[in-house]
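The form predicted alone is given below as one chain in structure tokens.
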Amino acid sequence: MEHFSVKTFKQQLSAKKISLAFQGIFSQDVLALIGKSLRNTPDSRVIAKRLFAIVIEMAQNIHHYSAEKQYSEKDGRDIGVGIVAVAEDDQHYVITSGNCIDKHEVPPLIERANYINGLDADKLKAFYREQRKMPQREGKPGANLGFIDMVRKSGNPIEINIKDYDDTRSFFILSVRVNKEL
């Protein structure tokens, strides 16, 4: 049996540039751990808070969308389980979700990310308007508003990964990159 190292782990994360990592269950607790650590962001108190309303906005997105579940005793219910990581390079910190989701819900969420994308500032900027005054989804959590307010914090495009997982579900890796500079 080959063994988990710590050591290795930690050395891989320093490597990549990875300040933040988390796998399991976002419950509310989790989030606030993670926005205390993101505070100690070394670049300016506006970077950290982008950085930490994307953060927030992907785990929500694994507490309600993910189909992997876990129970919670504190909840009381089941609660999405799935991936985030803050990593880095010279220009950008890099946000990155992954969790798993039905299949079908996969060529949706591709169309949505691409037309967020390609939208302009002023286009995403009504686009988001509009969405705020659209009712609720059926048996969905939320406005609707995650990608687009990503893309509007970050100033960058969204990019979404999708792997096989199994035979009903894909994992969903979402990134989205923050620029040091403003």
Second form
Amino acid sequence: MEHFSVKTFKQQLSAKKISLAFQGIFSQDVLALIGKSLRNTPDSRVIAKRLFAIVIEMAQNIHHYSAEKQYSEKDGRDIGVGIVAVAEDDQHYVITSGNCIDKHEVPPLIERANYINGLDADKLKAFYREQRKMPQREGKPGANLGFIDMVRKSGNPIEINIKDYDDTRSFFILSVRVNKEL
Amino acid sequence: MENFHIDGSTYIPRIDFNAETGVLELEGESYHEYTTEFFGPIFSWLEDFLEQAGREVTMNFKMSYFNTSSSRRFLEILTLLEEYQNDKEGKVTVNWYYEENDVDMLESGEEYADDVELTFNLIAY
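Please could you give me the other form, the form predicted in complex with its partner chain, since above is the form predicted alone?
Entire complex below, previous chain first.
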């Protein structure tokens, strides 16, 4: 059996300029650690906080909604499994998450993302406030504001890629670019 | 009535609600995974506190980060206070502190100020 090569892995990460990557259970403690490590990334404190905010929203989506779950001893419940990575190019930080979702959840997610991507800044703000006033959705721990917040904080549309995973699930990849210049 | 206190931690804000002075403070970071559970006791305390009419209440938010789920809870707190002012002769002042240059935290404060009819101060520190 061929062993996993840390060296090759490190070279791949370096080539893609990946500064942070986590794969596994997105427990509360993992979130806190990722958050802390991100705070010092870029020069601007405002941009650091935006990266942090987007990563936390992605991580919490995985925690609550990933269709692949594992039991966390510490949290005392099943928690979502997925991947979050932060990379960069010359102009942007690129934050990407990946996790399984049920196939039937794909169309509404794409529809919502397209709708949000189509709004200008003022409409986006109005939509955020309108959604925040709505009552909490039954059985959904999130606020249903994550996508809107990501677009507002990044100033760019969110990008979605869907890959086949198995008969009932798709692999959902979400990317957000954050401009390095304010 | 007892005061309400929670020590802050990495993802939990410091909470200091003083029943005698009416000064209610939330400070730090808020991104607990289960905000409904976390904020449950906070709302219970607030509802008891707001039973008594005519209180003078100062609500201080001094947050450095909060997630979207907490943002919804904060609006619920402000809405409770707005109802208190309208229905129970309460006098409510909200102080929204934001770190100087934190344009996003300032904007969050401005949006809350627009969402509720309360005396709302935006204060840079």
